[in-house]
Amino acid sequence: MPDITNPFWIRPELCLTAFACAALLVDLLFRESVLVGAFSLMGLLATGYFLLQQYGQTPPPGHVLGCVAVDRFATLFKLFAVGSLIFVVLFTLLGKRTRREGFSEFYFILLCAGLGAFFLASTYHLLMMFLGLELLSISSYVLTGYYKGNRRSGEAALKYVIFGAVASGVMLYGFTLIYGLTGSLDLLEISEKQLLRAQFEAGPSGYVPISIAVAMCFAGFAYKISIAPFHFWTPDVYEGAPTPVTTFLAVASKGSGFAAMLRFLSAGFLVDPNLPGNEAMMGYGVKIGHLVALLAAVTMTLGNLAALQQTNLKRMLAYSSIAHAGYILMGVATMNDEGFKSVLFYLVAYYFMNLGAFGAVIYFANTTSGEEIDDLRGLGWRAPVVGVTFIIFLVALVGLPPTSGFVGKYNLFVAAIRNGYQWLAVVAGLNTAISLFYYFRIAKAMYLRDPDEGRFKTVTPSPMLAGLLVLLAFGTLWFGIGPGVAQLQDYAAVSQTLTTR
């Protein structure tokens, strides 16, 4: 691919970098966390504006600086990350505990994490992919332990660092093996010049080193998106981290991890079957799809069964996040455009419903100062607007109509069935039924428990936070009805950019 020298195409990255540095200076000068948060919000809005402009334009073929892709796939996930960060900043500003703790440097680190997510989602170059992952991961480690003096937060950060360091090292070994086998770190160059062809033509002796390299790389992606058996860090980290940080990890960080995985798999194994020498690579891609399907079944089953036993809201949503990673892997397992399209749509649907669920947790935590399901007894009647929006998010997480969760799961099921994974669709259907039990335990506590049993007779009003939840609920319903579903074709065009060289 040719190199694009015009810096116009990386304006969003430059804008976010400038505002991150400026936010650090504002903090040093004024030491006022609310001001730093508002300034960071301005930077995110400006970055989002540039991304929206870029999404509607057709970039020239090539990469900026030889390694940063500017296709619509990258722009979509950058918008995904920026949109998540905007809500995370707002949740932080409106959270009672985060206001009391005085988050200042927090915003600088959060913007750096967003920059890492940008590069992770927009590169075919293995070195840049690793650097983006590390910038995102290291920033996330610091954010997780941001409650100073809190033992649970510190323990969560330590576990995150240990698991993350091991996963990053394993992934780096995988990248090194690929470089040793091909002499290149550019996935597109490896694919276009068929640098792996000799390995596949060598038979089993060639498959073994490639399989080891791919397995190591996949382990790094699996850690980032909480796929079993690389999920062990997730419940403790989600529970111990500040809730806005948990929201970021569950939405933006997971979305960027899936973006990098799709790029890696598409560049390596979604090749033109009509070209000579590609048959073996296509066949190997099918085998990878079988492995991903097995991991999907294990991940969704483990996540749902473990969530049944949880009494803490954030810990339950952590296992729910693991289960949803399993659902998304159904689309990845197809190893084709149809499945990848369904993955993109489900991630957008997941954006609204998961942000909303964690926002509702923050809203009620402002009153209860707790995160247990029993703390919600009767609060649905005392905060009717937020209670109804919370129910909408839970219905979407289950995958019931007329929400975006239903449409997203339907497309994943169709993609799986059309590509020979009927058994996986059956497993996903059974897991969806299981999820009804733990999601609606929350609804039971909010509406079917006597309000007088609750310890909190009133709910601290937060009109702005309630308004954000209403907005997210609207998005959850919008993508579950006609106008939102019609945009599915747009995601098909975006997913095709991965295979259009």
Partner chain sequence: MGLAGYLIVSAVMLACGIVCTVARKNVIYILMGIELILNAANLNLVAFSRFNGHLDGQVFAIFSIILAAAEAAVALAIVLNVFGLFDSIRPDDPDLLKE
Given for the second form:
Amino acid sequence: MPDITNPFWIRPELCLTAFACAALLVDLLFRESVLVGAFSLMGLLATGYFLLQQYGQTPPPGHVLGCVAVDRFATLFKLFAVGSLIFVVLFTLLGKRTRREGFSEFYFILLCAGLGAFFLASTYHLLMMFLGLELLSISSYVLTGYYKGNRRSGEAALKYVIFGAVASGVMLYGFTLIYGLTGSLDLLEISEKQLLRAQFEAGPSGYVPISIAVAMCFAGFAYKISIAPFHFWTPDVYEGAPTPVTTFLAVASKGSGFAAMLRFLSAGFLVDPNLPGNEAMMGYGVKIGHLVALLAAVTMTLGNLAALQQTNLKRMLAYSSIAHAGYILMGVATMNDEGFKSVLFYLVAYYFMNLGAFGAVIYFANTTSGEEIDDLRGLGWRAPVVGVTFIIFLVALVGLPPTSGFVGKYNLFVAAIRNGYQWLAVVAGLNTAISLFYYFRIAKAMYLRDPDEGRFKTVTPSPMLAGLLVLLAFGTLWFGIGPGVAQLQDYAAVSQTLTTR
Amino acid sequence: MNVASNLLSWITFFPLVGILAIMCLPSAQKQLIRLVAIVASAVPLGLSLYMWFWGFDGASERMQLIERAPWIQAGNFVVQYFVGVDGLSMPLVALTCLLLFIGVFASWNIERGLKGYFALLLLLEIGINGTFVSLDMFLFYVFWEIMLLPMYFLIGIWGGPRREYAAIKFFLYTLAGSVLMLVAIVAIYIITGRFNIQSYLDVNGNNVAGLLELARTKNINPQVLTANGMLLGLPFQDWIFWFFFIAFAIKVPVFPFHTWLPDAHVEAPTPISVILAGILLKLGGYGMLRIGFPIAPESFMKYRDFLAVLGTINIVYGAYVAMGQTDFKKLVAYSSVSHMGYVLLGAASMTDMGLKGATLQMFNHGTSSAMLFLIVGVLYDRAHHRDLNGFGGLMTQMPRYGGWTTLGFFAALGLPGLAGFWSEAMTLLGSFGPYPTLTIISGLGVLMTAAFLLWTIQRVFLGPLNPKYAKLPDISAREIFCQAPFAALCIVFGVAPAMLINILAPAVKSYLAMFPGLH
Amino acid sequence: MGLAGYLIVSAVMLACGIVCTVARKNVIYILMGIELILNAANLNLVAFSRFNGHLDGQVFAIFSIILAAAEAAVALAIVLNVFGLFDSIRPDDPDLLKE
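Swap state to the form predicted together with its partner chain from the form predicted alone:
Once more the chain from above appears, this time first in line as the rest of the complex follows.
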């Protein structure tokens, strides 16, 4: 079963680790942070290349080294992480504030965080899951506080580390309870041997310990993907952290969090009559689904309502990302393959629009050195290309056609309605309408307001960054119409890795 | 790429060529940009005229000029590029092309951000025409939403002092309605497995129109239809009906969803007001007749009395509020609310006459309201305000303008011999059978409309001349050029309404056939 | 002492840890609370491992101890940085980022 003899399947991890360590050496030799950034970018591209190779092959059964799965699901999420890291590194290199000296170790820690995301997304083993989560989290704490003399950055890091440590501690306690109930740390083994069966068959008295354990594990996942009531850190951290780091947290970190959550749920609580298992278990899965649906409704509503009052761009995007976590949970609530597929579908769609939105924030911050919505006054006229791409990202974030945001949301709606959560679809729909209001405050500032005369004659042109944004806007549209949707559907189909066995 | 065989696609997507061309031009070339915009909107107009006179068989009940190709076929997306027109949508497509063409001319004075303005205007045209020709619900929804974005910016950037508020209000209202529509569309997809509008409308099939009927014939008992077909105490079909109805009612706008309309109209620049009143409101009525009502026929029959009441409220309330306005544009906006009430009343009557009246009213209001907003625009361009009490005696100063205005007002108040008369009269005649009381109350609305329009003429054109405006130039040739087509249509369809009714009649007949259990 | 005893002790430790992180205003106390939570989990792991008869849990516990140390190191570095910036180690004092 353990396919340790074939290094093909662990090449991406090896490559990323090697480049991370080598990045430190490069820094030592040349003392030039731009060089280190370029070097990390090379490493990420190489990792991405290996991952693409892997994606084309049929993965081996079982686990490499006993606890790391290399199935398509994992590969997709690793690609997701690498893809966002590439943009994060590029944004760092092109950002005015982050381009300066002393940013060398930044790239090393970023690659380590990426490695953590890799492991988090690709394991059924509770120990490995914890290690992946911690590697990702600890790196993120450091990255958040990377502006050393900056008070906002420091404050954000402090809040993040306290919140994160408590949440992951609670999750660890939940893991130990699962270990105690089943005698195994391997989720796959637990589900295959049906080690929880006795608990479920014991009826309500067996439900209590398992519910406590699941709830505690959920605390960890909920914190990682910022679901209510574990979302309090999000706005502060997103606002205080360097913007590329915020991008990383909103895309890669959140994506891996969802991957781990889906794996965790798929291993024990799927609602699928075709799977081996018993009715008691399925009934429990349905109950978890109801809970998740409730969390989804609360999360998206809280996120959207809070976003309405924000004046800071990054803080607003933080609440928007909370709201999006709520939308995505709609798919999780179904607890079956269709819902999980719609989650993957949405995550890929989310990738383009969120990276793009943060990229545009960096672009304008390069000129205005401000991150308030008001700082964007009239800038749409001064930087027409970036302005239009920003509008496309906003339209996608609202979920209007013809963008990937629309097809993603549509898919979530189908999953929710087909599985009996019509009310949730209506709540999500009304939330969409609310979200329009704050997203279009950006459009309003960019185009409906006149620029202050003499404040900025022109926006500092940054053709590279503008090019990246155009690329991302193209992706947003490509996956919103025509053949791109079918491709997205193919990617999303890897959810079967989790749901059929 | 044969134009004749892909006529609707050409009409819909030709403005895209214009958008690309405008994007490539330097913004200093203002005349060239305007010229490109004219060409890009003239070609669809020409094509739509060709369609009206040669391409379209007015006697047929069927969908025509159909184009059909798979668009997205993956997972939950079984979407077709499926377009076609029948007697209901064909005149509206032509009207859209005309309004947008005139809209370009009416935008001659706009100087700021010209490139963006015309690009958005042409994008708007794509959205509107696409919505009218779509026969696939997914496609319909996509075009429906595409329309919102240009409208938001057109009002928000080029509008009046409160433009930001008006723009976001318009956007929010419409979006709130359309997300409900999306939920309904998804539910329909889940039940039937497709988005095809025509399959519900095919009278030559087994007369299957309703959603439940379709689910039954396809032997589907979806999970969403709980044991007794109820959801939270309402039959599933009712939910679908209400979701669609709210989405379209906001667009019409039906009382009490109308409050975005006066704001949007007052703040929008003249050409945008013209397009908004002339064609965007019709999308609501069209959506109800094309999708909203036939898809849930049992629910519609159950609630149509209520809809008739809403229609009557629209007619009377709109006219009543219009009477109290001192802002010229707001007055015209509320008169639109009143006039669109006829569409709802006629549709609720479910008589042949009433429906013909309603569909006719959609077209005729398109021409007459366009005229009214152009008239307001002419005065506003000169006096820079719209306060009705600030004018007086303009008839001597601007006699030609006075003439055009009188013609437009008479068309709007339904003077016999002009187009508005037929549509209002037919609607009222048709609805008198099922709803005599409501019809009489609506008749009151006609009187009130006449009252406030005549009073407006008195306030603006008669009495002593306000010396401030002693030097106002009369209506210019370009402005007359904008007015003339609409005036001509009002007169032509006023003298010979049969030209239009003959096209609408087959569509109305097939529409009525979709409602089982109608006497 | 049976398994139940260990579990009760660990549950009490968890409760103390959570109360400490929620109620205390001083970052150092909060970090100590976090340690309590982690150690409660470790106790669980070791106890379950002992009573299940295999070593997975104990290995997990070793990893978790190391991770706790790493986390504490990073957390203290951040606290130090914040202290330098705000002259305070009460997490309520920095309030540049607010609602």
